[in-house]
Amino acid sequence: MQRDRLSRTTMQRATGCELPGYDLAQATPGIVHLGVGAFHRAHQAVYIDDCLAAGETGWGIVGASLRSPDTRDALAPQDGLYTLAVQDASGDRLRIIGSLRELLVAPEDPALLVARMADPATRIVTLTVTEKAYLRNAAGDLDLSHPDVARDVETLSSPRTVHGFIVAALAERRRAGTPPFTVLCCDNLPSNGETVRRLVLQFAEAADRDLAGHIEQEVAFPSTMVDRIVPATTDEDRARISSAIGFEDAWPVKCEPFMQWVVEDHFTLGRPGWERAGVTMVSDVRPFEEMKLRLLNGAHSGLSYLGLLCGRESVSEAFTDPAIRGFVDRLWAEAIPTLPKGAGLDPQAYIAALSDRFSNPALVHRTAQIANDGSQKLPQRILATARARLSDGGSADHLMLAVAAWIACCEARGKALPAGHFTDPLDKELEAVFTGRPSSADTVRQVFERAGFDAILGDARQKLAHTAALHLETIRRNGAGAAIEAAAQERASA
């Protein structure tokens, strides 16, 4: 059945759902978003939603994809707007968000986009373009020698990078005596504010030492911790979410109950009042951001690559297999030491709402989609953990398989995983070693030279890269479940 398309003439007649609690046409932009997808859709547009009807309009979002035009094709017809539907075992709720009030596509005007960056109106610049986005080379910082990077410091005139961009505007407003946005990550980074400063800083140095003066003097680059979980919204979902609301969504979001937004309270221009909104805002972000990381986002990674292995195609999924279950409690059990001391966290409270989340099973997060991108994911989710577990004396061993399934899973595409079932930025590297058929110890070894891993875990690589070269040779020769099983009994004879 064809259905009217969802828009702001037609949302009134929507049903199920919640409607925003605010005229449109009042909510005007303060906040350019760099990197509009599911994640952002789903977690701080939504938080900016609840500040609108609280009666705060002036901060309705610019949202810019930086590659695809998928995002603004789908939701420009509709008005910006789209449905989050909130599941769990008792269903979806459903609410309309319209805190997106305008859509870009840097690629096709370029200048556009800066020129809404630069636009006294916006006071806040936030991204989630994801790790990879950032163009850091293996010791962490700005890779200059990365084509888009080289060509956005010889002209800012048509960005390229999300560095590009956010100098380009920065360079305009400050031609125009226009006092500068601040810049607010809130993606997967180590301390994101200090390490998105960094690199903006080291690319504002190579295309202008003066402005690279201005920006390291007045712009603010506050850290954030992030957390929900957004999985990949499905045709059936599309399909399902249309028929509840009655009307055409071509790009709906699905998510879990549990939303979490930690950040620090510096802003030069002002911010909205988000912690009436739930927003925890703080002096020191790195505590909640540690947790997250070792707790959440490695667990993450570790049952993503390991149910893939096994045959389990959602979190749920793994998460249930009784023999999955337990390594992540036990990965848990090697990391949770490794978090700071003294800084009112409650780990325990922490993984028992994880464990409840992981089990959810209306919530179809696909672990493909969680394994994208390990090459950038685990140094921060996985690496700092176990070097800091072995610092301490401890044991490694569930880290460690965690990375030695990843290596297992990316050997097995195109084998007993689907080629091209999900991708990482070294597959060009990584399909090299493999051709070689090397040892499971010579893999390892090159694995982690490619990837920067040896730059990570410093004097305590040795010993942790002979773990991981010993859990992927049991993978090989034997399966993932003889790798968790071995990890389990190593740990019980320790």
The other form holds:
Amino acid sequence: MQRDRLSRTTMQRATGCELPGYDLAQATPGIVHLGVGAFHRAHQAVYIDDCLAAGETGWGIVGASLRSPDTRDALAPQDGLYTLAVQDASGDRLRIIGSLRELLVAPEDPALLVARMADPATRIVTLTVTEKAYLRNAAGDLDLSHPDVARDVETLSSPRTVHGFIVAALAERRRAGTPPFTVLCCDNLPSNGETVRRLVLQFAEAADRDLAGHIEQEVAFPSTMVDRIVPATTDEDRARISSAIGFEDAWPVKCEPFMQWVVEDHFTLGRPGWERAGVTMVSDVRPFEEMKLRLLNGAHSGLSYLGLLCGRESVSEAFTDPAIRGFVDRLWAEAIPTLPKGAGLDPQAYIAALSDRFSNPALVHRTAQIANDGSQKLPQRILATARARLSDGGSADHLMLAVAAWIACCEARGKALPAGHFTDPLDKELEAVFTGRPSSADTVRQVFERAGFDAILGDARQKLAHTAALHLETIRRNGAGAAIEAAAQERASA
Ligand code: CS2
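Next, give the form predicted in complex with D-mannonic acid, keeping in mind that what was shown is the form predicted alone.
Zooming out: every chain and molecule, the one shown earlier first.
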């Protein structure tokens, strides 16, 4: 059925949904966001929408994509408006979000994005560009040999990398006498503000030393913990949601009811009154972030790789499989003792809530989606936990089973799993390892080396690689179910 497009003019006639509780004209831009994907649109853009509805002004978002024009192509004809579908067992709760006021595509006009970031109205630059866009090398430093980094370091006139854009815009502000914006990284990285600060400084050191000194002195990079489960939108979602609101929405987003944002309160040019929208402002985000990365994201990755090997397509399907559920419980039991003590965390309440979130039957979150980019995710979700666990004298058997399952899934693509079922920046190198058909021990050794895992595992490297190799061997010979079972028995007899 041909419907009119959702837009500023049609919105008032939309049905079955909540409309922005403010005049869009009051949402003049104050934030530039890099990486305007589904997660941003279901998380930060919603908090800002709530702030605008509570009467704040001047905090609209300019959203930029660093690669593809798809989001802009879908949302620009809709005046930046889109539907948020909050899903639980009772169905979809629909709401039109209005906080995204302009959409840019960086490669089409890098200078325009730099100009928006350099505009005095821009007070915060936020990022969700995914782990791999930070272009870190095995030691966790900026990969200065990456062609895009090398090019941006050489000339900042039309950047390609996230570091290039930030540094080019900060340079422009400095030239113009505009104080720097605050950089707020919202990716799932450990100490994300501190990490991005280090990478940006390494970039600036290489590009312009004097500027590096300015950034070091003047620019704030608070850390944050962001949380909301946001599965990729499907064509079925587009059709169902468009039909419900009575207008064509080319790219709605869907998510779970739960949302959380913990932010370190250090903003040099002010910030929205986020507390009004339920954001927790703190002085140190680390305890929250470690709990989330290790318990939520660690379990997500583990259950996704084992789920894929056991033919489970979604998180809820995998999580309600008793064998996989048992695995997740035991993984949590390994991870919880590694969390910071005395920080007021309540890991038991946290995993109880996670169990409900992972079982949400209405939310189809594909295990293949979470499987993407494992080489970038496992270090902070699993490996850091395993290392900490070992240094406390505990066992990291289930944590390393998650790593073995990742390797087995990568190896299974084009065989038991469809080719290209998920992707990883390390794919070429992984492929080179697998074609030699090495033993399990050799496979783990080579993969760890190429993925830079050895540096993260430090002196626990040999022991943990050995554990992963035993699991990989069981998966190869007898399947993932047998490996889960063997790890469970090992735990029972310990
Ligand atoms: C997931 C996360 O795709 C993934 O790797 O683990 O995106 C997860 O859904 C979010 O971090 C939840 O906040």
